[in-house]
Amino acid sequence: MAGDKIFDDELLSRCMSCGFCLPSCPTYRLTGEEASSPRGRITLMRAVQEDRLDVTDPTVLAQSEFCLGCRACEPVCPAGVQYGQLLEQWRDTEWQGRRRPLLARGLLAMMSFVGMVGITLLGLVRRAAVTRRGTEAEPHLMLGCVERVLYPKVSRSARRLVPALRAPAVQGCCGALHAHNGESERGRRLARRLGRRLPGTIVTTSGGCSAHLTAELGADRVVEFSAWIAAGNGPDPAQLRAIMLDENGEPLPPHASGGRPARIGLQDSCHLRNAVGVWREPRELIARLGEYVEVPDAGGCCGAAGSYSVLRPADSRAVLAPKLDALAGLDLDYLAVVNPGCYRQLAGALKGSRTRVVHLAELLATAAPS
């Protein structure tokens, strides 16, 4: 198959092959192989674009699947290569028909109209925060497909902090999953539809959704929850109380005396940090809640990467392993996350340890004045 028009030539030509991206790439760290790096993958893209390789080439297909899409290569690139866009263009062509991983086909089928009706109903059963639809003057909380089903307490915590947030039940998918799995045009259409359903400012508690919606609807309409709170929307950060723990590590009531401050770390959301640039705000908020502990390589991917942990569980665990080693030595009480994929990945991996994985909105709700 000819490679004409698969990639935007201007995007593809930006890469200078300097290699600054290599140390930041999780799959290059695993293998040490050039083909598993952003620079190596762009070399493959160029070969496809110039018809020197076919999209059915086994190496081309394997590398399009092996990449996590974390975009850690973008902030360190001196040429400003927008790798995330190139990856979406690659998978739009590469992941069609039987070449799309079987589980990815299943996930996208689940996000059909019938599937979204089921997700909405499950969210209601699990009591995600649902309100009437508001006006353009009122901020709207995006419930998220995964979060409303697996972690409805996140949206409840967000509304407890800011009761003015509107959260209508009928929202649909933001399209990030589609954009990352070979259906970028459909992903854009879904983002625009969500924008019409949630008028005015859209507040998200999911880093991945936030990045996709920001790209499609603009930063003037979409804002991630921690950045929104830090900007003065919601409780005054100065009034947040420190989370104090007793000798067993259990939270003390708000007015109890004694105890020690909770030790709290943060795992960044890759897309939130690398694509939106939000990383400072959650740290500043956590520092008000307890003893902030920087997790080594917190900006590095945890291996969740959207659907990656489902599609490639062994590689996902291999990416996660060094992070777990680093966490083992930190003696944290809480590890805060800002994305449901990271939540699922780390809560499962740390189950049974004394470190509790929580969304930052939950911690803020715990520390907010009653």
Given for the second form:
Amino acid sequence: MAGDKIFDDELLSRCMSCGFCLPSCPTYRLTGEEASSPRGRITLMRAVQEDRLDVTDPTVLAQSEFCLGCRACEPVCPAGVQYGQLLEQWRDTEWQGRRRPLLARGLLAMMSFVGMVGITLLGLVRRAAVTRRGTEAEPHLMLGCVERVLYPKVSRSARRLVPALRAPAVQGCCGALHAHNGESERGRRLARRLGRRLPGTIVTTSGGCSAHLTAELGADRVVEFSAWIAAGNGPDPAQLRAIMLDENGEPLPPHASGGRPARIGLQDSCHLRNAVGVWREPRELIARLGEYVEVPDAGGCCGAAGSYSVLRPADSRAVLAPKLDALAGLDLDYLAVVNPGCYRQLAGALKGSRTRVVHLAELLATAAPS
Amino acid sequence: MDSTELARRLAEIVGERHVRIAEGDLEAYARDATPLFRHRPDVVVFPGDATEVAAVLTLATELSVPVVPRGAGSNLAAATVPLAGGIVLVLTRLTRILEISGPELLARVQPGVSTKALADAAAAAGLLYVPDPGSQVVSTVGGNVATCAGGLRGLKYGVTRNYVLGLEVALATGEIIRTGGRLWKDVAGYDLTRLLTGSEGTLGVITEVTVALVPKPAAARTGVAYFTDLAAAGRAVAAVIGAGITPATCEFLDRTCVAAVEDYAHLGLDTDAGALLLFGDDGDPEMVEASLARIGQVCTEQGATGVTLAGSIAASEDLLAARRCSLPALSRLGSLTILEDATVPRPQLAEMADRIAAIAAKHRLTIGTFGHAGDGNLHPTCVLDAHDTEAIERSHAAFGEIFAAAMELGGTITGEHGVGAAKLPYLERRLGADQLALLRRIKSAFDPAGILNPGKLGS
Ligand SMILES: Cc1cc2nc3c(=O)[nH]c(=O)nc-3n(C[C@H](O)[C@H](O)[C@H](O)COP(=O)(O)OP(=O)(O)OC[C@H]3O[C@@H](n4cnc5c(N)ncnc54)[C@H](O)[C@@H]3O)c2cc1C
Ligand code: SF4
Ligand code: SF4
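Same protein, different state: after the form predicted on its own, show the form predicted in complex with the partner chain.
What follows is the entire complex, opening with the chain shown before.
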């Protein structure tokens, strides 16, 4: 790397090694080892920057992969260290060519042109919401690559709640996965392209995409769905019905039986909470739908972390385990999520349990005033 | 012995999973929260219990390999930097709270338990663990005992030392001893518990701690008074104490620190003020109200430009939390943050604040000062550019003068962070040659092979 600086010196030097971030870090909680803490990782980055360690050092490589990228270390850092940016710079160098995990290469290939055509078609087959493209005055709904294929109900629900939302089928990818997997520049380009395809306000239902797009296009253009509804777009939150109905207008199970308000918890999306700062709004909305139950450590990562659960399934499960223990005692009817990765992670883990995992947009749609 | 062989021998004790010799792992343990010091160890080991700790120490003594005990590595005196290489012995696997006894008002914990975790467990039992260093979210109880950490409640309640009832310690020679115990009253023998408290990992490795708890006060509240400068705030502190009030908390921050903290915590602090005094008290609700009102009144008499009391418990906690972050928040101002820790008798606070300001000006440095004002404990903190070696030199000179000033005013070179490697050059001036020689004899009685944390106390 012949003297090329990998990290922005200004970002790197912000950290004063106080260690305040240690207790918030899920990987440090698993190992108790400095190298798998935010402070330790920054120490490794410094050693690379100052040529004391090589980028191919096994610990350096292992730690750049082990980090969930959840950015829980950011809001707790009094020095204001922007760890997320450092991580992107790290992976841009680390995960080039043969050093990038094989599966990550596969994932990124999926987001190529051919892949996007496939995703768009699959989204259509799965009946994700679609309309024609609107004008700058009309808000646009971002469909999300993963979400439209795995959870097309989310975009359908969002449009049911706010029919004015435009959702053109050809959107492309926002580039978040690229940015998290060692291709920041490409991630940036894709975000800008998406910005051109969806003019005006872009409403997102995926925390990860939301954070990436906000960083690239600015907070004045991108707004997460629950924050958008809470801000008075769509139906008046005060008029949401506390009895929830399914798509056919039938009462949903807990109400059909006991008639009591549903017990609803929330799993925060890491990026939405830590990078965009949206966490109050979804809670306020849920409190209108039923009995809001705070899940212990709701802001802590569920282990999905974008592509992480695919790349490192065992670590992903280890991060999830304490959350499942906490959930087991809560007797929830619903666990709301605001990100497709968390959706997949938790729906899989809670299959067969009493608690149903749903996207907040779905819950809101079932509670919309008729 | 080369490090691979050393690692093999250590793996026989703790298991292979708990030994690290990869370069990256060693790099991660080459430093703590102290800037400008770093040195890689040869091996890092994570023992799982006291017996393993003792076995590691026996081996190290046999082979004359240095051992540096380490908790969270949040110290600010380079106390866990392995200056001579060797083993860094990390206690973060020992995180069990063994017992909380309401009737006896005590807790028994392993050394790797975080201070906050102990405080939370005590609170859940309706009790209070008093010592609350600013670093409590990360620091360990073992590290707190080994440094005799102070905290925000020091004025009324004292520091860690005042709460340690007993210790289990693995000696360098492999024995495991128990000092003190569960009793306040126990004068059998030399007070090794006190000797080990603040021994900075140079006399033995703490493997279990018994601490005293107190009943949780019924109420606690804080308030803020603004002044034109730090010296004025210092005079107000002396006046408050002089008026016969002993607040639980009495912390001050100068203009630079207020701005940095406000930038992080957004509490609506008055960033135009020259200094801020954060005061608080706890106990019976009516008494707390009276005490806070009285402190506010004395501050106003002393020229406070404004006084506000926190409205709710949450607001009080936010204020305290923000104060705990002053140091890292200051590092927003520059790429290198060097914090020091001098203490003077309370009546000299204002004089010391003035002297620090003059020294900073003389050396053309930005020095923000905050501290546990009630204890006379100041943290002058220099913020500079890490690449500016000439400025770093000037900061060394400035801190030398600051320590000299503190001692001249009847104070000391460290109030709570410890001597570590950073302050060792100043120790003889503080203690005198005879006392230092005695310290060294004590050290060799505990650690004949001199393996424990070399380059620190007793070296
Ligand atoms: C932002 C910030 C605020 C701080 N605020 C305060 C404050 O208000 N008051 C205060 O006193 N300090 C404060 N500190 C300093 C530091 O947090 C304390 O010194 C703390 O007690 C260190 O605990 P640790 O677990 O991190 O120990 P470490 O830093 O790991 O170790 C400190 C010393 O203890 C020894 N040691 C650790 N564990 C053991 C053990 N089990 N047996 C034997 N020796 C051991 C080490 O060898 C070393 O000498 C602050 C630090 C920061 C970064
Ligand atoms: S990242 Fe922030 S919180 Fe963590 S050690 Fe660095 S300065 Fe402290
Ligand atoms: S991003 Fe998450 S996993 Fe990575 S260092 Fe920060 S807190 Fe730890």
